[in-house]
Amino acid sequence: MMMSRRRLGSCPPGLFGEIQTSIRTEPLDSLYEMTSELGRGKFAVVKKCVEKATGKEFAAKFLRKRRRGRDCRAEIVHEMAVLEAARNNPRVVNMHAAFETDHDIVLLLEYAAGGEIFDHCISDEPLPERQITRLLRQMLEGVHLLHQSSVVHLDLKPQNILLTSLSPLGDIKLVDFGLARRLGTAGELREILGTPEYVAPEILNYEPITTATDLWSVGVIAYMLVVGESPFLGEDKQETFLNVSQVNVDYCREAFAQVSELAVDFIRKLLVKAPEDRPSAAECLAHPWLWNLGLETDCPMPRTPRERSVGKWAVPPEDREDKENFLDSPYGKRVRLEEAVSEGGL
C-alpha cells in the first residue's frame, strides 16, 4: 500500500520554523491498536497504543483540530515543531510520527509508563529528598538545554512531567510543548499564558518574559514536591494571582518539618519576584541541595495535613492537554488580565 503523506506547513511567524515530518494519512488503526485512555482535555485526548508490526508502546495525542470553530492547525504545527527542535534533548518526549484524521492530527509520542510527578507532588507519603533532588536535576538538564536553544516552554508544572516508570522511579520527560516561545525573534516577548499556580509574576503583570520565567515554575514544582501542596493555590483564580504578584509563600517550620534547610535555599532562590534575581538552570544545577549526597535515603514520614492544604485538592486536577489556561488562542493576543479572565479563560 502506498504511504500517503501531507505537509502542515510553517508555524505562526516569529516562532518556530516549517516543521519537517510528514504527516501520514492511512487509517491509524491499521497500524496500531488503541488499549487505553491516558488524559483527556477540552480539545485532546491521549491514548496508549501499540504498534501491531513490532509491540512497542506509545501515546498517541489526538488534537481537534478545528476548536470552537476556529481552524488550530498553527497551533499543532507549532507543537511539533517544539518537538522537532528538542529531538537531541534526552529530557523531552520523543515524537514518533504523525497522522491526520477527517478530524484530529495525531501525534505518537515516546510512552512515558511512571505517569506524572504530580500524583507524587500530592501523596501522603513524599519521596525521599535523594529522589526529589535527581527528579529535579534531570528536569533542570532538560530545561538548561531548552534554554541554550532560546527556547522557553512557559508551562512547566507537575502534570507536564513525566516518569519513564513507576517502580522503580524512572527518568523524567518534559511534555506539553503548546505553550513553547523561541526567544529574540521579534524583540521582547510579553504574553499573558499558562497556568494560574504556576505562571511568574512577569506573566501577570506583562512583562518581558525570559528564560527565568521557567525557573520559577521550577520553583513551584520543587516547593510542591517537598511540601505536598501548592505555595500559591488560593480559593479562586484572583487569590491565585494575588499570592503569586506578592510572592506570598508559606515558609512556616511546621510546613518544612521534614525538609532539610538546602531544600528551603534552593526554592527561596527561585521564588522571588525580580527575573534578574533568580539563578539560570545552570546556576541551578551547580546548586548544593542537589547533590548533597548525605540526604536521608529512607523514607521521610507520611506528611501531616495542615489548615492551608484542606480543600486545595478537592476538585478534579486541570485537563493535561486544556491550552486555553490564559487566553482562546495564545498566538499574538495581546490583552490585559481583566479581559482574560471575563472570557472565562483564567
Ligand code: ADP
Contents of the next structure:
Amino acid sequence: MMMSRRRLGSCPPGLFGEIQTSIRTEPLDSLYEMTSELGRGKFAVVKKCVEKATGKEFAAKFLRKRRRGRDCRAEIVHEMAVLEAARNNPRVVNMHAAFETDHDIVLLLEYAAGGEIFDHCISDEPLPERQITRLLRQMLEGVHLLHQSSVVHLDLKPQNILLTSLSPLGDIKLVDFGLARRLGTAGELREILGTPEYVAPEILNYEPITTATDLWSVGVIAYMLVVGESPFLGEDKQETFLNVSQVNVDYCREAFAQVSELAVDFIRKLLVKAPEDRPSAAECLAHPWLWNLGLETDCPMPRTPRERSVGKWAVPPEDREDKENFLDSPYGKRVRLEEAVSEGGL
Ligand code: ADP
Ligand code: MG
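Mind giving me the form predicted in complex with the named molecule, seeing as the form predicted on its own was just shown?
Every chain and every other molecule in the complex is listed next, the one we just looked at coming first.
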C-alpha cells in the first residue's frame, strides 16, 4: 500500500487562520526558568518551567518555525487558534501565553503533572477498571465538546492524553492540536494524517474525515488501557496499516480473558470500519460500561459469557452465577510498545 503525506497548501481546508493571543518577543529566559524536558516530537520539544514572577509551573512547547526548509508558522498559528477555540473545554490544556524566539514559537501551557496515559497502557500495574472508565468518560467529554464546535482532533493517542496528577490519579487534559481540523468549512477533509497505530481505516483509504474518525482512536485507547497492548500494531508500518484496514482485532485471545463483557462491547462498537456505524462521543457516554464502575463503590463487575451478544448500548442480562470481582483480577500480559511513528505522521 502506497502512503504519502499530502503537503499542506497555502490555504488547506479546515485550518484556523486567526489568533487572539499576542505572540510576545521579550526574552523567555527573563520571565521563565526552564527545568526538565517533558517530552518531544519531530518538530517540538516540551519543557517544564517556572514563571519567575509567580512561581507557577507551566509546560513550554517549543515549536520549530522552519521544518524541512519550509516556513511552518501558519501551522503553529493554527495550533494556537484551536487551543483558543477550546479555551472553555475543561478537558483541553489551557494556553497561558506565547513567545517567539529566532527558531521557535513557544506555547506556555498549563502543566499536566500526571504525565501521559500511555504510561498506564504499558505498565505492569494496570489501572483499576473504575479508573479506566472515569478517564474514558473525561476523554469523551472533551472530545464531545470539541466535536460540538466542529473540531476534530485527529491525533488522539495515549501520548497526547495527559493527567493533571499521578497520585492520586488526576483528570484528563487533551494536548497536541497540531493535526486538529475544523470540519465543514471548506469542503470535505480527506488529508492523510495521524500515527499508523491509531488512525482510522477511512484515513488510510483517503475517505472523508468526520468526527467518527476520533471515535475510532478512542476505541484504540480504550483497548490499550484495558488490555495493555496496541490492537493494530504490526511488525512494520505496512502490517499495521493492513491490520487497521481489515479491523484485525482478536477478541477471543487470552489477553481478553479477564476483560469484562461490557468493556469488550464498548470497544467492539468503536472499532468498526464504517465511520457512520460508530457511536458518537455523546452516545459513548451513555454506554453502561462507563458508569457501572464509575461509582466509589467497589461493587463486583458482573461478567457474562463471552459469546453473549448485547444490543447497542443495552446492558447485558445479569448472570448471578457468573459474578467475579473484576477489580481483583489481573489483566492480560502487558508489553512495552515501540512507538511506530513515522516522520510527522504517515
Ligand atoms: P508533539 O506535537 O511533538 O507530539 P505534544 O504537544 O504532543 O507535541 O507534546 C509532546 C509531549 O510532551 C507529550 O506527549 C507529553 O508527554 C509532553 N507534554 C506536552 N504538553 C504537556 C503539558 N501541558 N504538561 C505536561 N507535559 C506535556
Ligand atoms: Mg504529541
